[in-house]
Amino acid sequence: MTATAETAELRDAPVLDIDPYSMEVLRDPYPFQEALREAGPVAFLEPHGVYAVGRHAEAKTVLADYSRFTNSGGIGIQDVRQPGDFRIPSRLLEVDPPDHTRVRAVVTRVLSPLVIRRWKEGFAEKADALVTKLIETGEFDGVQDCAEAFILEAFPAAVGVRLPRVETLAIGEMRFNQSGPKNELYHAAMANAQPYLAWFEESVQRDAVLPGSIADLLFQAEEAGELEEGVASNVVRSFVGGGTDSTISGVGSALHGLARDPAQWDKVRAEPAKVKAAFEEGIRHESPFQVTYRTTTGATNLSGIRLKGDTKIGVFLGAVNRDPRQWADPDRFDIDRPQLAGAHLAMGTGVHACIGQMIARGESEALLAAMARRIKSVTLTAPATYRTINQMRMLDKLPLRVVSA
């Protein structure tokens, strides 16, 4: 087949006149997700002038092929290379190899099996203490009293940054609204976080981090010349920004799914190894990061769709992880699904896959395991509600009742 014939067979992306950042879609994303998947392998979102992917196969390609879909424009909808949208990029998430390779190699070495084992012991102790309080209370909010309370105590000890609740959540909402367009949510979150920006900047500097933590080890690597000056604080900022809200969201989603289906909770209690699957299904079923962006490095094609160069392409993970081409009955929460951890894309794939995923899994498994050992039943006392955030799907309230085993 000639090059001319191949080009002629390419199609332009179908156009969707839907704003995925409207309050209506953020509150109920499922109709948009279905429309995106059914439009084709790639669609063009008219309101924002970006491409969008909602199918599993194409998502894997975009996330893994950094030669055609670069991270250097930022993982949000705005191009961080442009003057009006410029911000300092994450040296872990928003650079490509070879620069990314050097930084990631140091971080990977810091996250050694010995360090991870030490964290898990601490996570288990903190989880048991929290579950004791939850059982005594009987009824509580699964977000604030459980997921947030645990992660905001367990995570700082590992990463080495002090994370008071109000400040940390405000900074998180700012970062994840900042990844979307400059809409009402963006401006409100920026204003709410303003009083805490100086605190956040100071908290990720050398003299503020805890000895023996990830942050401390990264600064040691920088001092030894293994990282460029300024990279350690940049990477710590990425850990804090990506490692709190996302895990809180994942734990909340797992608890929500288990609370709605007593049979699933019974399986977790009967088979302790199922706590791993419960978390994986939670982040598949309601992906914490609903969308992440890449930028086309030049004119290219994806599954027969012609794409322009230097254009943002959003991988809508919430849609991707419910793609019926990948999973049977994808809208159902089911901890017995095969190949969960290796198939869903909630933590990315390829060289930019979430480097802190072992921390998130260690935290969630410690908490869910402690609950499964000591709690006979967990049920909803009222419907759960969600926060409206540009980039994230995150529970706001999860009213639960537990009965001690």
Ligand code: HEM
Contents of the next structure:
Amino acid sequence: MTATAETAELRDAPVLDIDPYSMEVLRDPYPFQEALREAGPVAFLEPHGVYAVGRHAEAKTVLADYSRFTNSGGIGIQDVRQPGDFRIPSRLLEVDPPDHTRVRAVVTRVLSPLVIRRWKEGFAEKADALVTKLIETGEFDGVQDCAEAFILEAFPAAVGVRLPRVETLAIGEMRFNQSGPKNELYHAAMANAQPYLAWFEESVQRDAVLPGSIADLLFQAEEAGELEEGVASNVVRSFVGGGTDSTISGVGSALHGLARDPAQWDKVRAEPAKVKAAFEEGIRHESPFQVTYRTTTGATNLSGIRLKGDTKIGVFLGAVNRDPRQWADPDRFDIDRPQLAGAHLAMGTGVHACIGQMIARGESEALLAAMARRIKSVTLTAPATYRTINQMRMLDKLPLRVVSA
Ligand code: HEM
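Same protein, different state: after the form predicted alone, show the form predicted in complex with the ligand.
Zooming out: every chain and molecule, the one shown earlier first.
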């Protein structure tokens, strides 16, 4: 086919006049997700002047092809290269190869399976201690008392950064609202985090991190000249920013799914290895990162749709992970789905695929396994509620009752 014939067959993106960052959509994202998927392989979101993808096939293409869809404009809706929209970009997530490749190689070595295995024992001990408390209490909030309590203890110990609850949650809320448009949520989260910014900056510096931790290994790599000056603290900052709320959200979703369906809890109890599938299905069903952006490097096309250059394109992972073209009965939480890990895109794909996924899985599986071993039944005592955050889908309250085995 000649270039002219190819161009002639291209269509403009269908226009969608829905704001995915409105409170209405953030409270109930499913109608938007469906509208986006059904609009076409890619749509133009009129309220923000950006492209959006909600189907699995196109999401994979955009995330894999950094030559046409760059990370250098940042993974939020604002272009971090534009004056006024500047924030400190992640030296991993907001750069393309070859700069990305060099940093990623060092971080991958630091997060080797050997290092992670060392931390897994600690996760199991902490999980057991927490489950003892939860059983004694009987009724508790599955978010604050369980997912949050566990991750805020297990994760900082491994990474080597002190993460007190109030400060950490305020920084997380800022991080995942800041990547959206400058709406009320953005401004409120920025104001709320203001008192903790200096603390956060200090806590990711060399002298603040715990000896023997993952952060310590990153600083050692910097001292050995494997990373440029300043990159270690930047990566630690990405770890804390990217690895805390996301995992709390994922554990919460897995627990929510299991608590709603006693038959699936029984399956996990009968076959503890199924906690892996429970976590994967949790993050497929309610993807913690609802959206991540790229920027077109020039005029291009995607599945027959013409795209302008230098324009943001959002990959709506929440929509993608419920795409009926990829999943049978996608709205159902089902731990028996074939081929979960590697097929859902909750952890991304391509060169930027989540580098902390082994940690997230190690933590979540430790907690779910300890619960499955020692808890006979887990039930919801009231409907769960969600927080409203620009980029993230995260439970606010998950009222649970458990009965000891
Ligand atoms: C359930 C938990 C988690 C989820 C759902 C998640 C999700 C993701 C996604 C979707 C990406 C790719 C974003 C993109 O391509 O735009 C990513 C990348 C990343 N994640 Fe995670 N993540 C989780 C846990 C963690 C943890 C525990 C850490 C830290 C230890 C972490 C650190 C990172 C970093 C540093 C990147 C950037 C990697 C790169 O650019 O090469 N994440 N994550």
